[in-house]
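One chain is shown next in structure tokens, namely the form predicted alone.
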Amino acid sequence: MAKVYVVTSGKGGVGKTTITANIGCALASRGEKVCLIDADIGLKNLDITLGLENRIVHTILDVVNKKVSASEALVRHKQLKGLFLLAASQIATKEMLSPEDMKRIVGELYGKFDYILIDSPAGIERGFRNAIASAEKAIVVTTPELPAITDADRVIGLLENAGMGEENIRLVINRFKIQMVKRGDMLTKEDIQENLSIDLLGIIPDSEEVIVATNKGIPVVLNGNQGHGIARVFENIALRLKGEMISVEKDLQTEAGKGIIEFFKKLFSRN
């Protein structure tokens, strides 16, 4: 049976359907199936982050329809033949789908997969409802910005009133600016956390890797950079959603990281 998380945040913009996509390439280079589902109706961007725009020919709002079934609107992945795609459609509107449409999507998956990530539009409305509606734990996304972290905490004391544990709860910290921690104009993960009181799953650093893998439709993961850079702190969270013990410090020993790693060594040697 599917572990079924949805992929959320209470601001725009800050790389949710960017993680799912490279979180769900993560999992499926290791052998995982894996199911996304683009829960941002009106937008679409899921399939172009993977490369897939090309290829959709049936949307979610054809499976609401009953037009054809969620196994058959599916789109498998060129290079991982383990990671699927339920596209959404960019005609339809938010109102077009129901928490209860989501169930049936969800539950008709449910024993097909290893993992189903659901990519939830930004915000706490009837598309956070519809993409929170059948999942059993959440991934918070927030950068390191106060008018983020004040609505990634609006989004956790939602899911907590929707019936989800705390310990289902996990944050995402991305765009984390080494540089701008070291001047000390930027809060650090230990501030962030102290705000949000939920377990952390990952901090993704800044960097241009993602920019320039996502502009040509390849998720990070998969361009040429396996086991380093940014490619590698995806994959310790992939390693990490499957239950591995490993370090968060971990994700900022990389090329992005090395230099905050340098400047903590600096001040602990002060002391």
Second form
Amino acid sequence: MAKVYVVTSGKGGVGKTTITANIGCALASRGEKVCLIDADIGLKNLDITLGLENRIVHTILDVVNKKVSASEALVRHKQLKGLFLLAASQIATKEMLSPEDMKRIVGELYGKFDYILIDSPAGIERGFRNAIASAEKAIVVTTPELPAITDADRVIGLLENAGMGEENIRLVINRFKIQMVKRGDMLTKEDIQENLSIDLLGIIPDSEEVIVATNKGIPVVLNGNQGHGIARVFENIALRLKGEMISVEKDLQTEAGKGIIEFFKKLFSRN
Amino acid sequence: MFFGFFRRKKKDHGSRKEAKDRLQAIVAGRRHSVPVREVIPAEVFKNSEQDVVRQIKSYVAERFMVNEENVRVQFEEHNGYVVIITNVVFH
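Can I have the other form now, the form predicted together with its partner chain, not the form predicted alone?
All chains and molecules follow, beginning with the one already shown.
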């Protein structure tokens, strides 16, 4: 039976889709059978992040309209045999999907996967309600800026209101800028965690690697970076989801010593 | 003066402190919201609405030393929360 997670946030642009894709890849590369559902109806970005945009035949709308079953609509990842995507529809609107539809879709896939990760749209409207309808657990994503954190707080409240226990909601802080924290110009992980009062699942340092990987349509954990840098952070998060006890401090260690390396790289690189 | 040239200019302080204080204020305010269904059913609330308005007006008027006519109270429901909007007019 699958563990069903919704990856959500209050504010848009905090990195939910990238995080969903990379956690999915990290889990699948460890032998787990993973299904990613793009519930961001009308926008459809998860397929692009995974480099699968040309392979989509059916979308979630076809499943809702009962043209095909959820299993038939899935697209397998090019490199990872255990990773599947149910793509969103770009022509649909959030109103074409209901929480009951989502429950039916997840219900059909539930027995076939180890993990189902639902990429939620930002905000707290219909799309959010659809995305959380069938999820047992939530990964709330925020960046260390005030609007993102306060919106995350609102989302946590709504998840709890929908009956999700505090122990099932975990936080990922994305685009964490260690140098700014050192300068005293950014909230620390303790500041954020203290105010949101939920467990921390991971801290992802701000990184250009993620942008480069997304440009190529290859999630950073598959971009030849396995076990290093930012890829290591996503792998840590995946392992924590599997129940391994890895300190979140390890996420920040990937950045330690990077400053001097970057300095020499820049010094000796031409162009 | 010569050595002062090499001395790093000290920053007053970072913006973290302001961010932390503002975050605490916002989050603390939101945490006081209570879901409607955990308190009383909507019909019961409707019946007691005027009584709630009267009590808020009387409390705010006393607290801010204004007349009760200067206090306006409105109720709105947002995603299962009752939001009480209180405007106080000061002269």
